[in-house]
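Have a look below at one chain only, the form predicted alone, in structure tokens format.
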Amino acid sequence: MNAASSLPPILARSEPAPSAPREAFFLAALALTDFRTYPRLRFELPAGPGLIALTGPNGAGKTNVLEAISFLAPGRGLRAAGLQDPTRWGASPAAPGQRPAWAVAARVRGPAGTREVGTGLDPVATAPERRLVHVDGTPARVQGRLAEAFAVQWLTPPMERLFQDGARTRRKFIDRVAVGLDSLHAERVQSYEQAARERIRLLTGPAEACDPAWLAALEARMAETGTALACARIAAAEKLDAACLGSRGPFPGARVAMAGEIEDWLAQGPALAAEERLARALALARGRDAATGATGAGPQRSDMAVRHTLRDQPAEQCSTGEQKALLVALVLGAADVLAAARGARPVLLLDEVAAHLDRLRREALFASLLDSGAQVWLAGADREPFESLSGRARFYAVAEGAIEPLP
């Protein structure tokens, strides 16, 4: 039995695959094993997109459900979790020779019909810690395969600091958009980061162990993959800029662009010239990078710049309320970009968003979500902020590792 087969099988199909492409991606069933607070969870959903509201006290596991869904995309999920972090505290190995391991599986639907996807920590104790992925029962070598079968965007309370936190947080945001446009983007990011770590290891290690030929090969790889991922981010930012240019009722328009040295190089000439300049910059910076233990040139120095359209003001200089409204506009714009590229709207995961918006913006958001035709998962401690959705959304109570429908 291969390692991927140890991921939990999704529930048996209760409905045939749709005969025509859908206009929205959506989950039809979700299965969790030893994920956060859930020893086991099997959750079937009515067919079709729509709004799903999860309510329950703090600590009940609402965000855990959203996080599990976010792992059906490449990356570390909406909490940016470490590989072992989602494993339920106190979980036992499923069999001798295995480690405790989390797993998420789902039946999803989209333009390609019904797909079964899953991911989780490799349970084999003697194997390196790694994340397994399977699509339609077949192991996948790269996480990018998930992006081919499913599309998802999210908004969580920590993201409200998008404009105050470092550039890395904003790069992660644009990377999610880029992966939705090109599933190979996730692999390029991983390849670049792996080469960068190995280069720093050589530079900071014993001088006799630093092979110049291997160092040059790593820098060539960084220059090639780094330029490619910078190009992908620029393309994603341009699409996001177009999608966010106009206001959405109380949500302002936004201008979006990637900014940095490599972006300047790409604006001045062809990608091959930028690749050569990056390779030279890396070679010239070996001494400095050895002293600092960090790479000083490359796409990891770039930033996603956002401006409030009406005020023509950088997002980081806007008020807290304006920043929240800009963030919602960016997430809705990112969903529009993915919908245009994939032919179907992505699933949206919105954690505690209703409680953090004033009534006007909350009702405008709900109206936009209802009109979009997307499957949207909303989580909140109280039902009161969602009352205007009564009769228009499906409500579920989350408590003690279970999800129960509400009237």
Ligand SMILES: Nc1ncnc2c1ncn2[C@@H]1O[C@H](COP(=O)(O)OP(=O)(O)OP(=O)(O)O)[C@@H](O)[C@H]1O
Given for the second form:
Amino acid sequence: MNAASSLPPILARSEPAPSAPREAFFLAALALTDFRTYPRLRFELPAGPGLIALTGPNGAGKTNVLEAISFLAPGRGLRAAGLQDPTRWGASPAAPGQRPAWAVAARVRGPAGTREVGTGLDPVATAPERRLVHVDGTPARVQGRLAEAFAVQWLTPPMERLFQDGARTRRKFIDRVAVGLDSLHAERVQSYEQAARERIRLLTGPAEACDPAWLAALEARMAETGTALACARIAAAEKLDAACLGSRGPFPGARVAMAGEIEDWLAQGPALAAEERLARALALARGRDAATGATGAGPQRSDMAVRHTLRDQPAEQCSTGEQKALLVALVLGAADVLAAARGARPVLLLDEVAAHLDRLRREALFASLLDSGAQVWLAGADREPFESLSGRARFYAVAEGAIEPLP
Ligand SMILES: Nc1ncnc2c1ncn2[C@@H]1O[C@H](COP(=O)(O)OP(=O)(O)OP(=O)(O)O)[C@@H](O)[C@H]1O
Ligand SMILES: [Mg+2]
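Please supply the coordinates for the form predicted in complex with the ligand, as a counterpart to the form predicted alone shown previously.
Following is the full complex, with the preceding chain placed first.
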């Protein structure tokens, strides 16, 4: 029996999950400056949420548009790019003494009304390089303020390796859900990783430069932020698990849970006890960590475990097609979780999703997206896979730094 024939018939949900709101975040206008292939793009969008299909030849700049939108959330965008990478090659600085810098601005509508949000590379600061964030014309130091004004979830071709890649990729996936639930999560992760890097630098550097008090302070910070971020990941995974439990038409149900030593500690006792255990484990592991140059204990050892409920097996043991269906289910589930937490559906960015699904799943996905009331950006080289959306989605042609509406 092949995988497809064992799946249930289409039961495309006509209603979103009961807790999922009908309201949605959506972009009403988007402006890119020196962002990858776009010297300057100003783009007004149809009023209200709905499906937007970007088509155009390979290399036209479709993914670049989705990436620009993904920068309206904390983090490094859907390509996990370096901060300078999106700056258009050959761009000129805006003022003497500055360096060329990309910028993305958007008018965003959500439950709290209309917000003008903007972000980009700081053209002045170089060491360290910085990302600037503006919300309603006010500079925001914390990327978290972006997360409050907007919510976005994406699915891109590299994510199809989610279940084959290392655990780091899966932790990044659950981190994005956690950031949507609590915008401080991104800072916690950053603070933990910074302290962990600094600790390894001390441990692997000259012995006389390794100040024990500084080392202990770093480990205390790692224990505190590490436990807090593990708790946030567990909470996000529990919500994702509940949202993904049932199948969505041809997309299977999934069980999701964080798995690792720190999760075991947190299951056994209070968070404070887990924090103390982590601090002890770090202190005990100094010799080993100095030798390996890596942190042996803590949340960076944990994984997001996903099971295919129909197959009743771990995602990594599923077929390629089953994994794709599972990934779509996870992304739709994550969108439901964000929607319930934020009171409005996140914008969805789906890159090349149509080309990678069979017709049955593609049509079920479109039906569910149309039903959801979300703003969904679909990108694909050819129009053909989107043909059934004619009259139900806005089509745009992308070419040479411009976007033109199609009939
Ligand atoms: N910083 C940059 N400045 C200018 N161009 C860039 C920059 N970074 C990437 N590019 C160019 O952007 C183009 C890729 O754009 P994009 O990935 O959006 O294409 P696409 O339309 O999604 O194509 P495909 O259908 O192959 O996925 C490439 O030609 C690449 O060389
Ligand atoms: Mg692309």
